[in-house]
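Next up: just one chain, as structure tokens, the form predicted on its own.
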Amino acid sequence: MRVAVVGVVGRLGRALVAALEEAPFAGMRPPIGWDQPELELDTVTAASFGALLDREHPEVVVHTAAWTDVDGNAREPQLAMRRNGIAVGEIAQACAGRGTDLLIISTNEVFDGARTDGRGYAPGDEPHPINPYGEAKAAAERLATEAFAGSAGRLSIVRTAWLFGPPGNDFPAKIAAAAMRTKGAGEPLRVTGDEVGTPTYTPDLAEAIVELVGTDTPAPPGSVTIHHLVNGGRASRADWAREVLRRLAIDVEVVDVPASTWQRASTPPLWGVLEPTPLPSGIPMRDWREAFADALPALRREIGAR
């Protein structure tokens, strides 16, 4: 099977390469990289990817670049519109027209956070955004279905939420330098204590994306189907700073302090926690704070490289 990734410098990107190289679907066809300058989401048409495939022909194309910047999409809604919607749309059309598996990467943002009961977003859960870049990534999730309609490929959206892990710069890392400021200022850390979601190690993300690629499906063509792939429990942003300090043997008390406390074009969903879906094997993805542990090494050598 020849696997196509769009977005191979992202966080995800990288990851899902390193995991399709060692998946055993492989073989001796590595999987294929696109990126800048081949594929730009400002100006990518149907016609313009439909030009790629018919280029490389693989049999299923996985999507995960993105413009992630929530704060950057809220200031220019257009833009982001664009970038995660209708460049999304495009792509799938393209997809679709030549009977080409397509998977796209989605967020909890999709959905408000107002659920109070204290269960996870199930993936048949109607979305509700409540910024430009949840309102984005569900047109996007409707533009993909609607191109699939009748296609003779499968269109498959993953949903994931508060991704961490190499190269660096997430928020363990970005923690873990603020910590160090208030510890030399002699203050406590002030961190959010009311958005609740799940922290989701991007390695194990990739190799859940090449469980579902690989595994063979009796889903019927032209058929769409929603997974939810997140690391198992869910913190609040204050309980993933305290984890993470905690790792690090940082002394500083970290004060739960609301989301209100800071200005922001963006306006996150609180309850940002997803039901996650059964993986083909049965197997679910880890707790978060084991795949931390995974993710220690690389964080220490950062914080020690500054």
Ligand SMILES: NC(=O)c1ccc[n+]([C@@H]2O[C@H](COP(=O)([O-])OP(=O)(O)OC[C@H]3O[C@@H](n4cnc5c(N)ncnc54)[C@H](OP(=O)(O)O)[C@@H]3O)[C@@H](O)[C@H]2O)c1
Contents of the next structure:
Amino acid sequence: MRVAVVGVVGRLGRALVAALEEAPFAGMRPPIGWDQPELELDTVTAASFGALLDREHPEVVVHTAAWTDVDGNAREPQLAMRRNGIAVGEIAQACAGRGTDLLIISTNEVFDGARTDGRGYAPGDEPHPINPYGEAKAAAERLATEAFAGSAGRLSIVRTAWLFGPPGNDFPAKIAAAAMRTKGAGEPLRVTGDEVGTPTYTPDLAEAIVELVGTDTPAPPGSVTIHHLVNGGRASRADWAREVLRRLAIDVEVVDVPASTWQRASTPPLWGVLEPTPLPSGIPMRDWREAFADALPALRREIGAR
Ligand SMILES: NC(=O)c1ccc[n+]([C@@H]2O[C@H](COP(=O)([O-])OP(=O)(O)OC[C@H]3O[C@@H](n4cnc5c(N)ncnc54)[C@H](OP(=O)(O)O)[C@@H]3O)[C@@H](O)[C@H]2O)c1
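Form predicted on its own done; form predicted in complex with the named molecule now:
Below: every chain and molecule of the assembly, starting with the one above.
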């Protein structure tokens, strides 16, 4: 099977290429990788993406590229819609027209996060974004779904949340750096306590995506399947920060503060919990704390290098 990955230098893209190279499925061939400047989200059209497909003939495209700076998205909503919404629609049209399967990556931010019943969002829940990043990602889901109606190919929408992993500069690395600064000043670290989600380790997510891609599913042509792929468990940002500092043995108190404490361009949904959907193997993704333990050696190297 020939898989093309869009966005190979990103956090998820690089993990996905590594996972595809190790894929246990018979007949898997090395992945094709596309990124800038060959593939620009600002300008990609169904025709330009179709030319890439006609050159390489992948059977499956996994689109991981996105403009992930949510505050930047909030400051420039039109650019956000182009890069994270319309571009996906163009890619989907090219794939659908050729019967090529497409898997796109979406986010918990398609939901408003206002849920108070303690349950995670399920695939069938109606998207209701509250910021431009979420609006663009929800538009991507819609446009891709429209493109695949009547296609010989199949569309998978994978929603995930709170990614961490190589190459670092992620939430754990930023928290560790901030804690070392406040320790120097003899102060506690203030972290949002009312934003809840599931930290998700990109190598685990990549393995789950490879499992989806490599398993023959009975999904019929033109079908759209929504998956929620996150590690197990849930945490507030403050819980996550405490776990980071505990594992790194950085002795700084974490004080919970409301998200409204911070002035920022974007409005993150407070309840970012996704109800995980089953993988073909039936084996759930492991708890985020266990996954975080695997990220520690790289994190230690990163903060030691600061
Ligand atoms: N990060 C999270 O916490 C999170 C949570 C939920 C869902 N997601 C979704 O998961 C996917 C992967 O996220 P990630 O964290 O791996 O993202 P990332 O590390 O920011 O990587 C984004 C990728 O997109 C490429 N890209 C950015 N702007 C582009 C443009 N204008 N034209 C072409 N390529 C462009 C980047 O290339 P360059 O580096 O060359 O710019 C990079 O390869 C995205 O769809 C994201 O929306 C992320």
